[in-house]
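Starting off, we have a lone chain in the form predicted on its own, written out as structure tokens.
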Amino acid sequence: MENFTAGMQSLATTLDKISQRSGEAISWLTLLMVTITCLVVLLRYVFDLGWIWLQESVTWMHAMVFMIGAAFTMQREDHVRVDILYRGMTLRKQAWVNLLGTLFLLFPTTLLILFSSLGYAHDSWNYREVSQEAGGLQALYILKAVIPLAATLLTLQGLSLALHSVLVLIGVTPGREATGTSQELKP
């Protein structure tokens, strides 16, 4: 039983520092944001000028650090959550919660995410899809691509989760301090 415990710990932990470092390189892109964000208004309003692809490249960035960043969040435990009863529950009764919130909300709703957005991944790598609008940025097959990675990613942290929530509730593990998380779950 050690044995696979302790496997279970360590793929949790593996999985948790996936979407840790999917998050932290992805959260490079925020600073990015900013910058062609000041670029864009200073060109328009100081020397009158403007580029379609530089104004979609910020839309297309926040989109990406929102849908690759989703696991990393999840991971961290903020997401923005009304938690009224949550808080006040035991570690064990948290455990529950996280673990069947995971099997029958979190795991249908990224597996739905990942199955029907493939076909609308590959189409869109078929035909190399570009921006409807005219001077546009031309590879919006990749920003379509990454709808079924963020499907992936969630899935992951969400076994990742799941885990974390069984090895708590048969007494393995007293939380989630193995995932590197600043917060910890009250007992």
Contents of the next structure:
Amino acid sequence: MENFTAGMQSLATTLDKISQRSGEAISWLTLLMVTITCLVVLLRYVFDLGWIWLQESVTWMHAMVFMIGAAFTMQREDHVRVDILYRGMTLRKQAWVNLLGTLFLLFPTTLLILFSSLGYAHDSWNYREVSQEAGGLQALYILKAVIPLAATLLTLQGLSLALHSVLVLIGVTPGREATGTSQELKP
Amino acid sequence: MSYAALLLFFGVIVVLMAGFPVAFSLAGTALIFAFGGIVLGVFDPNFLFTLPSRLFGVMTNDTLMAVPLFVFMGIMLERSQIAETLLDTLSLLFGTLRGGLGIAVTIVGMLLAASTGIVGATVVTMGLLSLPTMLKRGYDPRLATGTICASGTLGQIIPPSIILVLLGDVLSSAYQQSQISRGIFNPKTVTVGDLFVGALLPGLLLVSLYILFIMIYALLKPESMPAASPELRQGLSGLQLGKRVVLVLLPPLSLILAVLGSIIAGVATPTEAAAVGALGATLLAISRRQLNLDRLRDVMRGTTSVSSMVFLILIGASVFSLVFRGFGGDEAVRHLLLQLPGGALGAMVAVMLVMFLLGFVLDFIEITFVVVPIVGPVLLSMGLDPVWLGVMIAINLQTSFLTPPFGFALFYLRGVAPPQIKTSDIYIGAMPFVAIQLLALCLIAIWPELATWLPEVIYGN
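Form predicted together with the partner chain structure, per the form predicted on its own context:
Next comes the full complex, this chain leading.
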């Protein structure tokens, strides 16, 4: 039994790390988005130049940031909750909410997105689909492949949350404070 | 059929109350209903097959690309601690006036809110910075907390505001839809820029009303907000003080004006303006020696997080509205609103009331993405002006976040207020500002030109 819970714990920690690293890496794109958009403005007003693909690259980065960053955001506890009741719950009750929520709300969503988007991205690959704009970016299937990738990462982070919750419920870990680190940054 | 949609709506609210993240609660509950509907043969599974292309639509929505860039700018400004110097200097300027510190707090709150657009951070920052000073100067704790909460929520209405970007995107598709449903196939459009311009006067109206209230209160109850003694200025001459005021006000003001100005003048899209604003905020942070690698990482990660949070709610809400529509909910809401007595006015009042109540449990983002797409097309097809509607929704929700006992802004302040401040003080302090908000709503309802005049002047018809 002890081995089993230790295994659960280390699996959850590993999954957390995956979310963390992927989010930290993808967050650099936000800086790049600022830079490239400013560059687009500069090129247009100073040099009278405009490239569709450069502009599209910002859209791509934006999509990748929030899709791939979703698991990272979840790991940081930054997805908003309606916390009127949740805030006052015991850690055990919170663990129940998180376990049941993951099983019945998160998994159905991410798995449906994952399986429905696999075909969607695959079709795009088969046609070697390119941007509809003339002069746009070529490999549109890469952007479409971001959907199943993000769904996979979210499913893994969901698994981690479920494991953490079970560990709290069987009394192995005391549970963590579930307040987001940047909740107050909400617009 | 529409009973299922009604059930879904209440089901989602019940599930949301449990406290699992909103994005997954919205999508998950809708999917459970959809599966149930498929099993019972009352829901067409084909609705679900459009999911990936809807998702892709969210990913490639160009209007909403402004959101992460505005978030970047906001977090960068928040981290570069402009609030401190602004508050120090402005309280020097107004401090010797009776009620002057209150006015200074309102103005700093407005500037901070406008430039960062982040309500929580503004309330928290102002609560930490100005509440202790106000209390030390002998201000009535109720007035002090009310002022901070109210000016903190201004970030939602005063452009450039992230919320107005979201609302602008949703309203623009609702507007198209309402016109196409009336057989207008060459529809007029409404843009984020229109909404920014439209919200400008109402936002300034609110600030003026706040300041007016503080001034009147200072006349009626002078002991509630004593003026500081003239020694506060430490022998600074008027000219020196003037120079300092200009120096601290210049960077944030010019940033706001540059971002807003370029959008209004039509030289930049909101996305481009936001990126330039983010660059400006970064340069400002560097010039104030507030930027290092750690802080940059912090800003980038915060941006990723907030942006993911917003867009996942949008995704969750679009799954929800897909299923809601699949059950015929859109039609049901349309019938309901059309049957209300009083025509457009009756429908508008009902919608505003429902949104106000939903604002107690849901965030601006959720209401924008879940409720506005459902009711927006109906209201607009009754002939309401989209800019006016957007401004009314924004002020309505801002009011909701100020209203005890559930207002978000009040919770944020409670979190940082010293323990000797009673929660009831914060609640009572917010009341007059809630009244001001309602007054502003009435004024804009009576004179819609407050919201629609400026966009017409700038953009013509």
